[in-house]
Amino acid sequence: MGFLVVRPGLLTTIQDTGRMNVGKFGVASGGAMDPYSLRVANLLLGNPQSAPALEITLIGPELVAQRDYWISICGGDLSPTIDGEEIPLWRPVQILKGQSLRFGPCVSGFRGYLAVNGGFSVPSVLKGTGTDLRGKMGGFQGRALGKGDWLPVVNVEQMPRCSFRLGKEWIPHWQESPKIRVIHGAEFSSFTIQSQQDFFTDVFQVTPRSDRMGYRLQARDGSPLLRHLQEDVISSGVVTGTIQVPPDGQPIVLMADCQTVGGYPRIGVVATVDLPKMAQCKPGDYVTFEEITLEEAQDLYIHQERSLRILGMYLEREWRKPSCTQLT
């Protein structure tokens, strides 16, 4: 049992929170581009935060349920409907056997995350269930979904869901021109004073050459970021959020499927809590960068993790209440 894929959408893959400790083998950590939305979608259903869910890019799929399920959709607003009826984001929703889940126009954001009670049933590869498109492993047969695929779901007892909505403090507001917080990269000081200033004052556009590996940006006025000397940089380890500057002077923000080693100078690193903001930008959107310290980035991350832990405990408490009834 599970879901039948009637239409696969633009790019729909199974993702989790990424593979840990595999970078030393040259394997990308991968996982959801917007891990916050995936984690909350799972929490809403009582799943482990890292349970495999669908990452839906811009144009969503059409899925038919093969039995009754509870689902939740978080992230970008891609206008989801069940049998033509609009359904809310960021809360549990029931889909009945034979009903069709479809997606419409993209209202905000770029990627949506569909979780199902129990999680999708896919094998673990290198301690992760996410799809590695370049490595052709993980997820559903190591590829994006296709027409006619059957998505199996872990068989768990159906649990009643509480009729609650998340407060506004839990739900991100996706902007077309977000401000992304960044700490200095290893080679920041090698850039000219003017380029250092431009990096934090210019407006950059997300180009169509962007994907899950990296977001290629273009300064709105076309000005390149320049270094004092154009000597080569010794290749070294990089992580998701690293901002590299190739010879053309236009930055690249490394994303979930990025390589593990890079040889371009690193002008900055996106704060972990702002990676979802970056991931929800679509080609044509603009971003600006705001300078913060490593300590500030760490504090923001700690606050987010504490908040998610509190949310998980709150939801678990609500489900245990006698008044916790199914949504209709």
Given for the second form:
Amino acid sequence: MGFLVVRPGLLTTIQDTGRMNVGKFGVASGGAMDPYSLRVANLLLGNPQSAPALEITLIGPELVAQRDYWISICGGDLSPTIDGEEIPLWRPVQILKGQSLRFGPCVSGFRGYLAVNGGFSVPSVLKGTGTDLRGKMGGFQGRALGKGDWLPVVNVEQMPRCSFRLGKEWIPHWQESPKIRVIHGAEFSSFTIQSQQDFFTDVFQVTPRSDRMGYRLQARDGSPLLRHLQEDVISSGVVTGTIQVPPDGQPIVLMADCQTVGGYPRIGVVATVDLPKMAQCKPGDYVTFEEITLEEAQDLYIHQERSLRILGMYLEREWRKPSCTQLT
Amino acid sequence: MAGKDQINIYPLGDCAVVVEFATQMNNSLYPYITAFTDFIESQPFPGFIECIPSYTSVSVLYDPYAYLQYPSPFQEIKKILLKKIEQLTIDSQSKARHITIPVCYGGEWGPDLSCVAAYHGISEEEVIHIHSSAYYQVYMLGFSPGFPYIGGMPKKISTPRKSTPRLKVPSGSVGIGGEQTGIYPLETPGGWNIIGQTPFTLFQPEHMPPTLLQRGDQVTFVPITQEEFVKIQREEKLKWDF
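Let's see the other form, the form predicted in complex with the partner chain, since the form predicted alone is already up.
Let's see the whole complex now, leading with the same chain.
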């Protein structure tokens, strides 16, 4: 029981909220590029927030349900339909046995997250269920979905009906030129005063050489970010969101599948709450960086975590009730 | 502990800090970094996620939500880590494991052995002899799953990376990249000069720990024949495939 993959889409992988305690083995934490959308998609169905869900990139798959399921789709709007009928994002939707879930044009964002009540059933590898494409492990057989795959779902009793609707404040509005808030990195002051200013005023374009490991950016005016000190940086730890500047002066934003150590100067680190905005950018989109203090970034993080916990508790209770309620 | 006042703790974004033990590479740092990592892992503080040790520093990942009642979670973490560093004792009797890696040098297993020999104007046998007579240490794992950064290669066989990286380097390939030697745990692209291949499996995600080599291991390489390579490879398969 589960879903049959009729068409796999561009890059459809099982992801969760990432692995912990594997960095010292050189293994990426991985997980959803936009963890916020994956977590909300799961919470809407009463799942644990880290349950395995599908990360769908730009061109979605075609899936046929093998029985009735409650699903939810969050993140970028890839125009999902069930048997040709448009379905809403950010709320639970029922798909019946034999119905076909398809995706159309990408209207906003870049990545959609499809959760199913109970979660997809994949083995845990190194305490995670996310697909590590480089390590060829985790997720569905360590790879992106392919035509003809059977995607199993954990067998739980599916609710008869429900109609939660999230308030507007929960639903991010993906922009094509977002402002990404950034904390100064360890080597920020080793850049020239001009480059420090340019970093926060220039417009950067996401190049096609961007993937789950990192977003390679290019300043719109082409000017490189330069350092007044050219000494080498000894390879040391990097985390998702670290913005490195290699010798060509064009920044790279490290993303979910990034390596665990790096040797390029770190001009900044993206505030954790803004990683989803970055992850929803597609090649060709523009971004600007906005300075934020560490204290502000941690305040925003704590605020978001508290909200998600409250939402989680609320929805979990709702899912235990026999019928639906409205959440506004 | 000597040099505790040289330790610098700085933020790496809003969910991590770096504990930097020195700003220069220095072999004597190794026991400090190990002791610190072991100590934090054995006595984790609230919100601790993981330690990622590297050459001169340790990245400590944490969840700021565990410090929501404080004005600055980072400052709290810094205080906690400084206190931990005060309590740190260094075990000078290192308990390093010693691991011997069998390598089939040259031929189809090491297509660049002849280039390395030619680059230095010595015979292939001499390159093998130099590479397999040295004692090495694993400084850290990184770059890709299980990839060991191995220090200690004699400079007389250091060879620049290839100008055009190979798109596929088979797993187990032993290479020389500049002054470093390393082993590719997975089939990946790579620009190092491949001088041989080990039949050992370096990365096994189903096992804990998932890597054959660990940070701190002492390593030597021993030359084997093609027949031995095939035999060990068969035994490795049986070991993991039950």
